[in-house]
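In structure tokens, the next block holds one chain alone, the form predicted on its own.
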Amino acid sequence: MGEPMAEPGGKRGGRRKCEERWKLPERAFRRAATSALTYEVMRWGLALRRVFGLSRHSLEAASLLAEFGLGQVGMAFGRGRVSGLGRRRPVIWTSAFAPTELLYALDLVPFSPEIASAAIASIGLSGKMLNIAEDHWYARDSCSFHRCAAGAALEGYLPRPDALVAASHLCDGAPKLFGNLARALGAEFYLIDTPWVTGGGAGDARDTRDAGHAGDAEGAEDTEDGGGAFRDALEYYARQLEALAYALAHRFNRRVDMSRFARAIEFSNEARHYAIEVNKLKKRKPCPVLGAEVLGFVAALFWGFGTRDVVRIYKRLYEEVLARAEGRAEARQGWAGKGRIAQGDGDGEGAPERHRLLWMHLKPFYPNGLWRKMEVELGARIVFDEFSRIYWDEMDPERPFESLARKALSHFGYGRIERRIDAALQAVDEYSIDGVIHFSHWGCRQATGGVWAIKEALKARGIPMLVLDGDCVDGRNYSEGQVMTRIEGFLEML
């Protein structure tokens, strides 16, 4: 049936006029959100804040952070750019643990969606971006990272891939969002397949301590029933990442130059570096640094390692929270201007610590209270979390694939759940922690399928741990008041 003829200015006339009128700051929203110019301009207003000391961080290290991203993106939105070599730089979409090294060693520009959703939620459009995604049949009970990116990718808002790369490591959604995005979008998909092996376990975490925290994959290898298995899944994973070089190299003209794969190594092992010595910092009493200060450094986890810009990021963080740590007067006085957290002795706002908190899986990333009323208000700081373990040992320069495949095999959600579980004793004991909050992200079947598990472990050793369940992404149902009542019970208990 043909569309109802309506005069100009009657009814129907009147209600497109509307529309009309409101799809403009649409069409200019997108316009500005999709051209590389908006992501330079803001990258270069936040740099100058930050020189300025106009910042609105509390840590310069976060806005080295933010502007490492902005520039990213726009990176990724510059499709016709050229580098200093004077060629296009393809954009290939990565998976979190994807080996970003092995994309920068490529000169190849990684864009991480997942990554993507975060900040989209944090600027709170991740509700358009997840309905049209369910829009497309894409399930509710899925991950809201990987929704809330197709809705957005569906949608035009995210920089055409070149190819998209998906490692199965730890999240079965990702390879089949990417897979899809690929068909969708005409682009070239490869997927690295993370091998199961029961090598590995309750002996992991042993031994590691002095080495801030690295060293599961060599007590994988050491366990007697699983050893063998490693090393064949080692094997065919580092073969995977050479396959998987040449392959994008020969697809976009690059060469495997072992010399910058040796760099992005020690690129990686420099970050790495500073980011132990920055755990080690947490341990002291008071934390010296928020939870909620540092809870978004993962994003240079999954997207920059590899790079010289994250290494100066995670030297700055290790500077700043020293300074923090050893009460130096510049440290302090940028601490108590933002008016952030209070020391141990009470000064500037916020009260005092009271309770420390080990969190588990990732926070909620759209606009909320939570951080605020939790550290500051109630001194309930949250000293450690479990992305900021640093799992893996120093890699070899020398032996890029076979390193990195050690790396990704290394994780602690990798294998049996007493890797996971061994991690979360181990840093209950190092960072003298009171009580756990797990943060069950909907449709994450790996994080939430153990919990019941660690609980138990906890319990046995006395450890309190609160399960709340929640989104990353999807606010549309979050409710700050039900989540800080159960906050606060769980605080009283401690």
The other form holds:
Amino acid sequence: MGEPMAEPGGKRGGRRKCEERWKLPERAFRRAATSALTYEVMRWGLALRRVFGLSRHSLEAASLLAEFGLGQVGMAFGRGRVSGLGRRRPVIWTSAFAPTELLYALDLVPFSPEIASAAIASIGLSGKMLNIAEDHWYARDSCSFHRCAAGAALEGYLPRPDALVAASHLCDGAPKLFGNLARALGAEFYLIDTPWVTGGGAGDARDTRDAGHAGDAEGAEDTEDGGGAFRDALEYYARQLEALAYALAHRFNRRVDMSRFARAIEFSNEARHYAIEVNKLKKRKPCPVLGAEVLGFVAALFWGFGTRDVVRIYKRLYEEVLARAEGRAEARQGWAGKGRIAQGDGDGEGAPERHRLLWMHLKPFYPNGLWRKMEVELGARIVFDEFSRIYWDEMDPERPFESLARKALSHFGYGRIERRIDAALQAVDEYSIDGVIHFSHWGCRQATGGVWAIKEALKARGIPMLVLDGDCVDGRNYSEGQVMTRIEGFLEML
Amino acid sequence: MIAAGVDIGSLSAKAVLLNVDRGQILGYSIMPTGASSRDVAERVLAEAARRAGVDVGKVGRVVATGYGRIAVPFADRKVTEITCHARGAYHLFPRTRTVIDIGGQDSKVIRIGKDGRVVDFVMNDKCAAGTGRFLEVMARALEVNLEDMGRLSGLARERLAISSMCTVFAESEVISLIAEGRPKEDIIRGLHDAVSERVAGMAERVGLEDSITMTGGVAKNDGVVRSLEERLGVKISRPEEPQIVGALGAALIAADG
Ligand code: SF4
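Coords for the form predicted together with its partner chain, given the form predicted on its own:
And the full complex, kicking off with our chain again.
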């Protein structure tokens, strides 16, 4: 693991690169990579660089996020103790969309293998982990976020879990992988079964938009798949979360303290508030922040909601983006801290904003030159990405389980494809998008299954969409020239 | 003024010189790309100039396209082959709404609007199926000349199906068909059908619209074109020299200034 949020700057990904980079003997590397101390030292290093203004992140918030990630990983490897200090806290592996708020409220340490895969890819080691997983019969057509994590887990590169929690939310593969790994690693497995009845939330274009107001969730319940069914689903989900909280508390000797739950929900609400404010700023022309700078914040979404740290991260992000938008002198600019990105016509090193793009699904995490080329050289800015969308309503700290259930069920990607389409169309309007790129990650059935319907809906609005086939984690087949030709061809078309 | 388009593909490099005022092609050349895109770019342009009977120094603007476009140091602009093929095909056949381009390592289907602008496109994924390379490998396995394949498939009597899309597996399929004593002509026709099936699938994705122009080296192969016409149920226009359409489009863009 390294800096999960590192901005990719190199030219080519894949195995060769990772072998060139890591000349350390295997054993020494593994020891370093699995020691809490390594991550603590790295975290301190980042923090010091940030404080002294030497950070290579163009946004301080990105550095804070990386520090948070390293802190969490250090904690997980220290079995809940940072550098051997403090009391031991159990490590719980969670899939994306499992409610981290619940785990933080129970004073457990969540660890996300999927984010670990992204981080492993960003330091050029995913090829190695994927090979290991494939040697263990993980099929090559499965999602590489999972395959890479499986390889790393089997090789002992990930912190040992005390339990695993997966939600059957969005992703079809996660519960299977988590169940499988639980068996292989001898830990307990908990499944949160997500019913196929959705509704409410800001993700529903029928009642709200992303811009902050909570939306009429009650109204949505009446229209979305029938009110009664939705209420049942909500109840079913909330009861599962409650049962999970008690089961984990019992298993790990914790108390279900409602005031702690309320606090986690309040933190989550606060982070949500700042995330929405950041999104509002992205609507400005030109967009004050590059997609490459903020696409990695999806890690905070999947890993950190419910903590004070993530509130701080989003607050800082908001302040920095606002400073840029207002053209204040103290605003840090640029591409990985180097040079200014153009805010107006030709006032920076890069090209001014020529196109405003919406990115759908996740990005490639292995080192690549796509971002620099697209956003800086060609002026095609990723103004908004699907996962930046704040799709859920503000939560009620007094009713944590129901609130979290409501949050889960209001995701635009869950349920009928129309919800995802509505969310995309809404983003097109709100962020003045002139083109959409869907990164069809190999093996991700949930994201790629609806591409045709999305393309048709966008076409009806006169918005072109490029479907880029690729892989977010597996750089072994990545060919920059081929991908760039498609992207450039698309930009020429706009 | 004289404008030039240079198209560095994976297998062959092409250059076209254009008289800007009269919109007339002065000369062109085609040669294998070889190992160095940089060297071939210069050579192919020089050769086109020699054939056109003009001095290379007289060439005003140059637009580079194709896979090796980044390696053309003297280009004023770099434009993707998607835009260039559309432009070239539209110039030659203004009624074109769909361009099917099958080159050495890429095949693509481009839809263009009434004004000649690209509306949508798809390209093959990282796989040789449905490309010139696929046919090249098969020609070698069959011990026939690539150029003869079109003519030979016209002599086929039976419809043979090649079921593998994968180049390696298709090659062994071809070898076992030879061993079974199937006539080469039938096998070649089967191969052409395999290519056209793949490409027709891509055309389906962008939504095929009449009229259709085919470009790229494989457009010279009558067998593939015939098979595509049958499958799509339409007539396909072909330029006299389909290989230079990308370079022509690049030259036209260069002429725009
Ligand atoms: S990319 Fe798709 S398949 Fe992979 S973890 Fe995410 S949702 Fe699941």
